[in-house]
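Encoded as C-alpha cells, the following chain is the form predicted alone, with no partner shown.
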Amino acid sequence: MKTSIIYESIKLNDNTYIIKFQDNENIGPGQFIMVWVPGINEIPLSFSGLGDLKEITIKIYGKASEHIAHLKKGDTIFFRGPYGKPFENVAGKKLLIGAGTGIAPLVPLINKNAYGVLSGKTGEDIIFQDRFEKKSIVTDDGSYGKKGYAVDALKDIDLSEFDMIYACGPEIMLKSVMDYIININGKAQFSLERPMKCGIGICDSCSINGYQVCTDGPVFSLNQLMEMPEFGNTRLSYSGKRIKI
C-alpha cells in the first residue's frame, strides 16, 4: 500500500473531483490504481493526468467515492497500483469518445490531433470539454449540445480520417459504439468499466468471457470485444450473481 499527500482538489461540479497527488510511478493512459479508504472500502480509479502530480477524476456514487472527493489539500491518499493495461497511444488523429467521467483516462491521450466525443446524462456530466480544441458535444436531455447519445454523434464524424479510435464509458455506451464503427473502422480501444474488488485478477468479479478486466484489460481492442458475447449483455453484480446489463 502506498500513501500521498493531497496536493490539490478542483470541484468540477456538484458531484465529480479532481485529486491531484505526488507520485513519480511511470503510469500509462487508461491504467488504475485502487484507492483505499480505511474502514470503508476500495474502488478502482483511472488517471486523468500522468505528470509528476498524478491525477484522478472521481464522481461520487457511494460512501468510499464520497469520501475521496472530498480529501483536501493535506490530507492523506492510500492506493495501490498502478495496474492494468494502458491504451496503445497511436500517433496521427485520434477520435476520444467518453461519457461522464469516462473521459477521463481518455484525457491524457489528448493532443493537436485529437477529436472529442461528449456526451452525458444533461450537461452538468460534461467534463473536460475545455481540452478539446474539436469536439462534439451530446445529452440525453439536449440540455447541453445537440440531444442523443454518443453514438449519434458519431453519425456526423467521418471516422476512415482516423487513424485510431478510443472510447470509455458506461458498457451500453461501449456496446453502441462498437456496433456503429464495427462495418466502418476497424482500429478501436476501448476501456471497460466492470465491478472490480481486488484489482489483480483473483476475485473474479469483473470477468467477462473468460478475461479479467483488472489484468487482461481494462482496454480492449474491438476484435476482442468482437469475440465476447457478454459485453452488452451481462455482468456480474458484487455479490457474483450475473446479471443482465
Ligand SMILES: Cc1cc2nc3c(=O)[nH]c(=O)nc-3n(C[C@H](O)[C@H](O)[C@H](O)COP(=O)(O)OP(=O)(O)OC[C@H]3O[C@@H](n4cnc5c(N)ncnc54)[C@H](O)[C@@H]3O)c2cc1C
Contents of the next structure:
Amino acid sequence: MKTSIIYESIKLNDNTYIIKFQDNENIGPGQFIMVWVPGINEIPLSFSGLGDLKEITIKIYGKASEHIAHLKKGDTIFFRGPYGKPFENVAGKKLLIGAGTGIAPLVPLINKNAYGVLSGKTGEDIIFQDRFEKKSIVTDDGSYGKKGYAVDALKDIDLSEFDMIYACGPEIMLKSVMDYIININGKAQFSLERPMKCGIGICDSCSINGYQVCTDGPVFSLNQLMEMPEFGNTRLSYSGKRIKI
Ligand SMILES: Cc1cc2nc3c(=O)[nH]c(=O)nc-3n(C[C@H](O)[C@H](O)[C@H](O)COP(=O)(O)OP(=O)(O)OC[C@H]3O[C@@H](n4cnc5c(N)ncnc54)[C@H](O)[C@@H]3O)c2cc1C
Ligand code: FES
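Form predicted alone done, so how does the form predicted together with this ligand look?
Whole complex next, starting from this chain.
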C-alpha cells in the first residue's frame, strides 16, 4: 500500500472532483489504482493526469467515492497500483469518445490531432471540455451541446480519417459505439469499467468471457471485444450473480 499527501483538490461540479497528489511511478494512460478508504471500501480509479503530479477525477456514487472526492489539500490518500493494461498511445489522428467520468482516462491521450466526442446525461456531466481543441458535445437531455448519445455524434464525423479510436464510459455506450464503428474503422480501443474487488486477477468479480478486466484489460481492442458475447450484455454483481447490463 502506498500513501501520498493530497496536493490539490478541484471541484468540477456538484459531484465531481479532481484530486492531485505526488507519485513518481511511470503510469500509462488507461491504467488504474485501487484507492483504499479505511473502514469503507477500496475502489478502482483511473488517471486523468500523468507526470510527477498525478491526477484522478472522481464522481460521487457511494460512500467510498464520496470520501475520496472530499479529500482536501494535506490529507492522505492510500492506494495500490498502477494496475491493468494501458491504451496503446499512437502518434497520429485520434478520436477520443468519452461519457461522463469516462472522459477522464482519455485526457492523457490528447494531442494536437485529437478530436473529442464528449457525452453525458446532462450538461453537468461534460467535463474537461476545455482540454479539447476540436470536439463535439452531446447530452441525453439536450441541456448542453446537441441532444443525443455519443453514437449519434459519430454520424457527423468521418471515422475513416482516424489512426485510432479510443472510448471509455458505461458499457452500454461502448457497445453502441462498437456496433456503429465496426465496419468503418476497426482500429479502436475500449476501456471497460466492471465491478472490481482485488484489482489483481484473484477474485474473478471483473470477469468477461474468461478475461479478467483488471489484468487482461481494462483496455481491450475492438477485435478482442468482438469475441466476447458478454460485452454489453451481462456482468457479475458484487455478490457474484450474473445480471443483465
Ligand atoms: C478500471 C476502472 C476505472 C475507473 N475509473 C474511474 C474514474 O476515473 N473516475 C470515477 O469517478 N469512477 C471510476 N470508476 C468507477 C468507480 O470505481 C466507481 O464509481 C466506484 O467503485 C463507486 O464506489 P462507491 O463505493 O462510491 O459506490 P458504490 O457503493 O459501489 O455504488 C453506489 C451506487 O452507485 C452505482 N455506481 C457505482 N459506480 C458507478 C458507475 N461508475 N456508474 C454508474 N453507477 C455506479 C452502484 O451500482 C450503486 O447503486 C472506475 C472503475 C473501473 C473498474
Ligand atoms: S477485480 Fe478481482 S479478478 Fe479482477
